[in-house]
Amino acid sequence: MNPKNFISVSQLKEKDFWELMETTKSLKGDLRAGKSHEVLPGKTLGMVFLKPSLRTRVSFEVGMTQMGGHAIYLGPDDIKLGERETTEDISLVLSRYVDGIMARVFEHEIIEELAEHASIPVVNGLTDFLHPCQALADFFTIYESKRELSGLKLAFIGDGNNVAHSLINAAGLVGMDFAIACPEGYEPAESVVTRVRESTEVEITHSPEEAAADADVIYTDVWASMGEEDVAGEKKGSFEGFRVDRDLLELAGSESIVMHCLPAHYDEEIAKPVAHGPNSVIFEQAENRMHTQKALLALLMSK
């Protein structure tokens, strides 16, 4: 894989993407078969968290252990990134201690600055603008279920947020059609959409029914992302009617799959019977976070 860092799916060439998918398949298969795959012996991942996490922390930490390495958790109070010490200095110091950095932060500029000054690989664990590791897991999950990606239609019901941006980037990379249904004023960033429209179809609508029609994948996320607690009430009112329920699922068809990056707010953006129903691959998504991230780290940190 060519990129030194992984900040955005848009950095990848199609061959990089498929190398990641094949490596994921191999590592997941080894784990299921009980085969050792200590491909990062003695390697250490520094994990910088400015936001709390379940899936990101556990999947990266367990993944490093399974590959024979080690992960160090650095929480908001441990380093006070940008307050007690500059982002540049933290990047330079960590580069002397560990073999890779994963950061889950707020402002996207922070991850870019970490990558600019680090001499080791930097992985974007989440920013307010992008969530590329989630998109890798999602597309691997879709591929496991559908055995193809090109020509499928993914319908995203909800906010044009960081998850939506990374899914759009991934859709453009593999030739998957993308439709997003959101209330007016909550559309994804024009810069992301414009770039991807060169390689695939991106439809923006304010009708969940229109987006879901004939979709192979129905995807949703919380209406208010972490850090948006002050506008959660306002968003709840704006997004009323943008719920993935059985009626919406029927528009897509019986073979469609339902996805959510979790945590879920049941009976807001998704009905619990749908999230836990036969069409759901939500918990496969959660598991695949670990497998795809292991592949990413193996390819970046074994160089």
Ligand code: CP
Given for the second form:
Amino acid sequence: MNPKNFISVSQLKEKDFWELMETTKSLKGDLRAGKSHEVLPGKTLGMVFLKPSLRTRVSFEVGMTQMGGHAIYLGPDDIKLGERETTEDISLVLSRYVDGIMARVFEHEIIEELAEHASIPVVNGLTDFLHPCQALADFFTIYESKRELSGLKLAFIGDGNNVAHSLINAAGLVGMDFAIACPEGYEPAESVVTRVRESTEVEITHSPEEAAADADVIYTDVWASMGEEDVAGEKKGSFEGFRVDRDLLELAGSESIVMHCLPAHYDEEIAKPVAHGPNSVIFEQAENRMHTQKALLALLMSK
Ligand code: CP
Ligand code: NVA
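For comparison with the form predicted alone, please write out the form predicted together with the named molecule.
First the chain shown before, then all remaining chains and molecules of the complex.
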């Protein structure tokens, strides 16, 4: 894989993406077969979290252990990024101890600053703008389920947020059609949409039904993201109706799959019977976070 860091899916060439998918398949196969795959012996990943996490924290940490390495969790109160010392100094110091940094931060500029000053690979574990590790796991999950990516239609019902942005980037990379249904004012960033429109169809609508029609994948995420607690009430009013339920799923057809990055708010953006129903691959997504991230770390950190 060419890039040194993984800050955005937009850094990847299609060749890098497929190398990641192939490596994921092989590492997942090894794990399932009980075959040791200690490809990062003695390596340490520093994990910086300024926001809560279940999947990202556990999947990176367990993944490192399975590959013969180790991960250190640095929570919001441990290093007090930007408060106790500068992002630049944290990046320089961590580069002297560990072999890779994964960070979950608020402003996207912070992860860029960490990467700018680090002499080791930096992986984006979510920012307010992007969630690229999620998109890798999601596209691997779609491929496992549909055996193809190009030409499929993904309908995203909800906020034009970090998860949506990374999915748009991934759709652009492989030529998947993308439709988003969101309330007015919650569209994805113009810069993200414009870049991929050269290669991929991106439809922006305010009708969930229109987006869901004939979709192969129905995807949703929380209405208010981490850090938006103060506007959660206001967003709740705007997003009412932007829910993945049985009626919406019917429009997509019985072969469609339902996805959510989790955590879910049942009866807000998704009905629980749909999230836990036969079309759902939500828990496969969660599992695949670990497999795809292991592939990513193996490719970035064994260099
Ligand atoms: N999907 C996801 O990133 O989950 P966590 O916030 O629990 O890490
Ligand atoms: N958009 C959500 C994703 C959580 C994994 C958030 O940023 O909170």
